[in-house]
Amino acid sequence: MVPLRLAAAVGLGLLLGGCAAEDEGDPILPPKDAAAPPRLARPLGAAVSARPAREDRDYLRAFASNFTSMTPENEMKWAIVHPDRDRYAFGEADALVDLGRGLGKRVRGHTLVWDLQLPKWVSERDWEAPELRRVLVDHVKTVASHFRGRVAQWDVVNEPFLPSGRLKKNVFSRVLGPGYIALAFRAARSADPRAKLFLNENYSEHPGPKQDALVRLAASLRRRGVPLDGVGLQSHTTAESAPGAARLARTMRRFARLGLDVEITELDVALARGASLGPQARAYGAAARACAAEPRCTGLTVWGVTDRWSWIGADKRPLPLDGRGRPKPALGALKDAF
């Protein structure tokens, strides 16, 4: 996933359910030279970063004009808006969210819970579990609540899964056990209502063991009452095993039949030094037909804005946009296919 880039800055401080929250965001203003996004059939959303948001007019003009949703790639993680367990910072994220509600986008959440990018007071100490949940009741239902009303969607869980198939032994499993993935949807539900809530993982858009285990998780959850809307399928990929139209149209098909809605939430397809664009387009392009093809499919996001500021690196050119936010084959692939 994504490494983190910002550094906090202290701001005014006010009461939110009995911790401090801190504002240090200033407004991102959007801008003025932007063409007006495309009308398209389906989202197609990119991961935004409030630095090169701020400092890269290239970068901010891309994203406006090429995109209708937004997701804030790392601003919205626990080590950023709950640093401390007494303080909550969500300045940067309301820079972002405003700045891509102005701008008409949808707002993607991401993520809740997670278990990298976490501060030390959560991932280092040595928990009981009635206070772990309640830290982790308390931080969904802040989190979710600050935003309600102006994020459609949130990634509740992240990257629950082992490349087995098993659940990952982290700080929330150990203490908590897998009944920790239901507790923090239910309590996401009862702060945001009307926000789809989202069962997030990587490397599950191939067949095998970690594909298996998260459809009988979501079948389960399902079963049980859980308010899980939808699955995210990360997609961060090459353009040798990307895969194609139809398997991603299969994988698709799995989860819709259990009446819950996909999306691609992490789309990026890395080059090898010298590669042709060609395979990437390619690649790209058949990830959106996937998407347009499956009615529950309900947007396709990209995992950044242009190549100079991927999390994998600018080397990768892994975007649909170069690092000067000039469009690439890839990016007329995605819009000739939504």
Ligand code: 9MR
Contents of the next structure:
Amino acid sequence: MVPLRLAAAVGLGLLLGGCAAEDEGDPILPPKDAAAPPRLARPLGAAVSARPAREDRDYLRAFASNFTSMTPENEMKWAIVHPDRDRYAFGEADALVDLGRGLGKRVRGHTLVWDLQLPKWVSERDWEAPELRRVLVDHVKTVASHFRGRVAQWDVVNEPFLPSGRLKKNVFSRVLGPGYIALAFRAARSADPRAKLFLNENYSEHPGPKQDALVRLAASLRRRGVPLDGVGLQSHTTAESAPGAARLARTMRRFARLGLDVEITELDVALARGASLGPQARAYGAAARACAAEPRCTGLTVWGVTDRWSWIGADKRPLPLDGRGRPKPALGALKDAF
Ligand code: 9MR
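Same protein, different form: I have the form predicted on its own, so give me the form predicted in complex with the named molecule.
Now the full complex is given, and it begins with the chain already shown.
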């Protein structure tokens, strides 16, 4: 696939009388100077974005050399892959998946159904239930089929809950009721029977109403035979409020006891201005130790590659590699635990 697409891109570049532009959907070439990633007991992943992967060699090298799993950070979201009702656009997602698989990485798909990064044609229309049901199922099936065999796991439904533990009122729950969740999982399973299907949620690592609601939903989906394989704990946190290993282990056990896998899917640990790196490394280490000690924890992913491109801002220095891709103490803590 890569060589064909590459040939097409180069061919077009030659036709236009120049070299191939680094453009949307063009292949992202693997770095030549990457080290072999470490051999670890569990997949250690990073969220990767196409733009820095194209523009910043430090970022790409840091990803290739240190991680064994990739989650496209934005490129598989509804607004990007399905911008108009009658048009799918997989170029950037394909470029990332090809890059990841070419480097031998596991790929997590993120995300099929979420109330953010939704195009207006979905979020701003007054739907009748049968029509929105068709749209949802078509979207999930088309995207999951497109990546069938290339994506190991899907975050099928992302962030369904409010902090109170009530379901968010989004376009799907308003029109279809809470049943939109089971509908999405069934559609994903029928499109890609081999991919592990996850329910992904934020701020549920600490005990509280949101964690309880997530456990109740997971248990009820299992009981009803809905194809749910695992729960993703995002784990966006700060050095001061990060959960310790024991607390995380207890959280993971609640899901494991239901017969589910669990993953840490979006870990980052923001720092206050001037804060030292030690507490951050301890927070990363605690998360990785909890995962390594839980037989049902199938991996840990950090949300970004280098501090420079983090979604919360480079000034928060939240990732295990600095702005230029040099390892911070947090990276050692992750690798030691794994
Ligand atoms: O990191 C992503 C950022 O680039 C996007 O602008 C943002 C849009 O909402 O989404 C970020 O990723 C989110 C992820 O998809 C779901 N969990 C929370 C993440 C951080 O906001």
